[in-house]
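Have a look below at one chain only, the form predicted alone, in structure tokens format.
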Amino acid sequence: MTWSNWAGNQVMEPARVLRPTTVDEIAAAVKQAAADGLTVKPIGSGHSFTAIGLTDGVLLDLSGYDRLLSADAGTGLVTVEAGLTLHRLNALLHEHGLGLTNMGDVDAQTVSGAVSTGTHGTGRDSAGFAAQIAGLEIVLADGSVVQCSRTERPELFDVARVGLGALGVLSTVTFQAEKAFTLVADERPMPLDEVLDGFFDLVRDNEHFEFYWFPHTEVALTKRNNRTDEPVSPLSKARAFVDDELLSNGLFELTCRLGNRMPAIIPKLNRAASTALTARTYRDVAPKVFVSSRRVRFREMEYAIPRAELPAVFAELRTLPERIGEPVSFPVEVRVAPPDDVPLSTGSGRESAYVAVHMYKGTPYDRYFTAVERLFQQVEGRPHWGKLHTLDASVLRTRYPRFDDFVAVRNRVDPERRFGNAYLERVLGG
């Protein structure tokens, strides 16, 4: 079997593919792999752009391991099997009157993949998935099944909330959810200079703020999402279709293809797209506001930088495509997160601004991403574990004060590197 990820830039041919549906089957697969001298990697929806999930050993397809195990509306504690997709998780939570405090704008990932790579959304006060985890069940390298939380195996829990798939196979995840809530979404174009000048005020004044900027233009699309007690008032089906399906996916796909064939016209296409941006306001349940439809395929690099550095970094980034002679069709995305206490979370111990750059699938990206990464390195940026970057353990150790805490736990629970691969060897060391 040949497997490739969503973006098509990672490919593997594992020796065996297993599709466990119980934790006992996962444990048996790990034990058998050890007996056969093979590595083991679980795989979800393939939405990571890095080689974090690749193996030439045993591939565990968790798509059949996807049940809701418990949901307590009183405490908000929800336990799910790790192969469950975020899309289905949101639907199940809604059925129980619950919702996650924050999430990213894509819901195709599995719980396992989202947790393991440090997936996040944007939030003034609310961090990513790692901050919403109350407990984990993990199958370790010896096939044992262990539970961990802040009170049970706390050292393992501490690091496993963003575990990179290096510690074991996540079998279940317990989230601390809350009562379902409604967000009012205010989306509008603004002059880029105005957004950058008022960036810290926009972050302060909104629970969830982000903006998108099309290179070669002076316009940004801003998104403000805030809680409301008013009843839902979603976009009409016609407006949602035109904005989110016809323009953001259908027409955008066509312009990306055109730009791929004729790169010189990309700046004109972007300027035309920026003039088509219009304001809209609506109210809906949180997942329908957080999540956007993303069908145009791309490659992505995202770094977390100290939030105070964002204006200076963006001042350089906005002129970068012209300076290196590289037309860029895809927008740059900027989000924020508060500090958290997870050792390998990109938000560990500092307020972050997240800057993500993209290139349309099939477009050479090395030159642009290399230049962008060099800029992020000047401010000690931390790369998203599931998105393209070139850093190795020697550099990452300097970016994460508790890097060696993670490595120490890994050495204890997987000394033979049963869950290792080339990517993990690069970013964590041997």
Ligand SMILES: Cc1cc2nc3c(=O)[nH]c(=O)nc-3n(C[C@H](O)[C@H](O)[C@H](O)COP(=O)(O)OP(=O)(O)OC[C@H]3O[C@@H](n4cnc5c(N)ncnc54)[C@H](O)[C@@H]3O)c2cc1C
Contents of the next structure:
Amino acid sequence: MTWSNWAGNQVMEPARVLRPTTVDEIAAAVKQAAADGLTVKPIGSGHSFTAIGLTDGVLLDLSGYDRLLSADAGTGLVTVEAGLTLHRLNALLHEHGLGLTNMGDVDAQTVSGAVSTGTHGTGRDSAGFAAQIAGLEIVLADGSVVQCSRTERPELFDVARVGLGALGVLSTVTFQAEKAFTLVADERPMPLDEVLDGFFDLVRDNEHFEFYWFPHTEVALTKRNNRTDEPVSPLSKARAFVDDELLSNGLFELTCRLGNRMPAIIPKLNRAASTALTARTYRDVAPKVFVSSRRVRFREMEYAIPRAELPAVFAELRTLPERIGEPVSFPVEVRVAPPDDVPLSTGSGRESAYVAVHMYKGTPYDRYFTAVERLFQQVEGRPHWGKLHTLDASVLRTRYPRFDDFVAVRNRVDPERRFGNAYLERVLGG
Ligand SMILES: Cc1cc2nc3c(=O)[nH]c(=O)nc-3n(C[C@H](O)[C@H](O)[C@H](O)COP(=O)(O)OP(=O)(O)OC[C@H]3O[C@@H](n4cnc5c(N)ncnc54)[C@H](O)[C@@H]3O)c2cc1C
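Form predicted alone already given; the form predicted in complex with this ligand follows:
So here's everything in the complex, that chain up top.
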């Protein structure tokens, strides 16, 4: 069987594909792989752009291991099986009057895939998935099944909240959810200069601020999401269809294809698209505000940089497509996160701004991503583990003060690298 990821840039042919539906079956698969001298890799929805999920050994497809195990509306603690998608998780939480504090901009990922790569959204006070985890159950390399939390095996819990799939197979995830809430969304185009000049105020004044800049233009689409006690007032179906399906997906796909064939017209297309942007506000349950539909396929690189560096980095970035003569149709996305305490979280111990660059699926991205990555390197950037980058352990060790804490736990729980692959060897060392 040949497997490929969502973006189509990673392919593998595992020796075996298994679809366990119980934790005992997962443990048995790990033990059997060890007996056969094979590596093991669970895979989620394939939404990572890097080779992080590849194996030539045993591939565990956890899509049939996706039940809600418990939900306590009082404490907000919710335990689910690892293969559950975020989409289903949100629906199940909603049924219990609960919701996640923060999330990224799509919900196709599995909970374990999202957790393993440090998936995040944007938040002034609330960090990524890792910060919302209260407990994990993990199948280790010897086939044992262990629980961990802040009080039970705390050294394992500490690092496994962003574990890169290097420590074992996550079998269940316990989230610290909260009472479901409504967000008021305010989305509007603004001059890019105004956004950059006011960036720190915009972050301070909003619970969830982000912006998208359209290369070759002076315009950014800003998004401010804040909690409200007002009743929901969603977008009309027609407006949601025109904005989110037609303009953001259908028409965007066509302009990307056109730009792919005739790169010289991309700046013109972007300028036309940026003048078509209009303001909108609506109120809806949080997951519907956090999540957008993303059907146009692309390749992505995203780095967390120290937040204070954002204006200087962006000043360079905004002139880059012209300087390297590379027209870029996809917007650059900027988000933020507060510091967290997870060793390999991109937000570990520092206030971050996330800067993400994208290129349409068929378009070569090397020159653009290489030039952008150079900018991120100058400010000690940390790459998203699931998005394209070229760093290896020698550099990453200098970016994460607690890198060796992670490696020490990995050496203890997986000395034979049952869960290893080439990507992990590169980013963590052998
Ligand atoms: C359209 C799109 C939008 C995105 N938006 C965001 C965003 O807003 N914010 C953000 O931070 N990222 C975003 N990403 C990146 C994405 O969230 C991550 O790459 C995430 O890991 C994908 O989850 P998945 O279920 O597809 O995992 P996969 O890509 O299938 O796997 C990722 C890793 O997790 C490991 N893994 C999976 N299950 C387990 C398990 N049970 N135990 C141990 N390891 C496991 C895999 O082995 C692999 O190493 C986006 C990606 C795409 C394509």
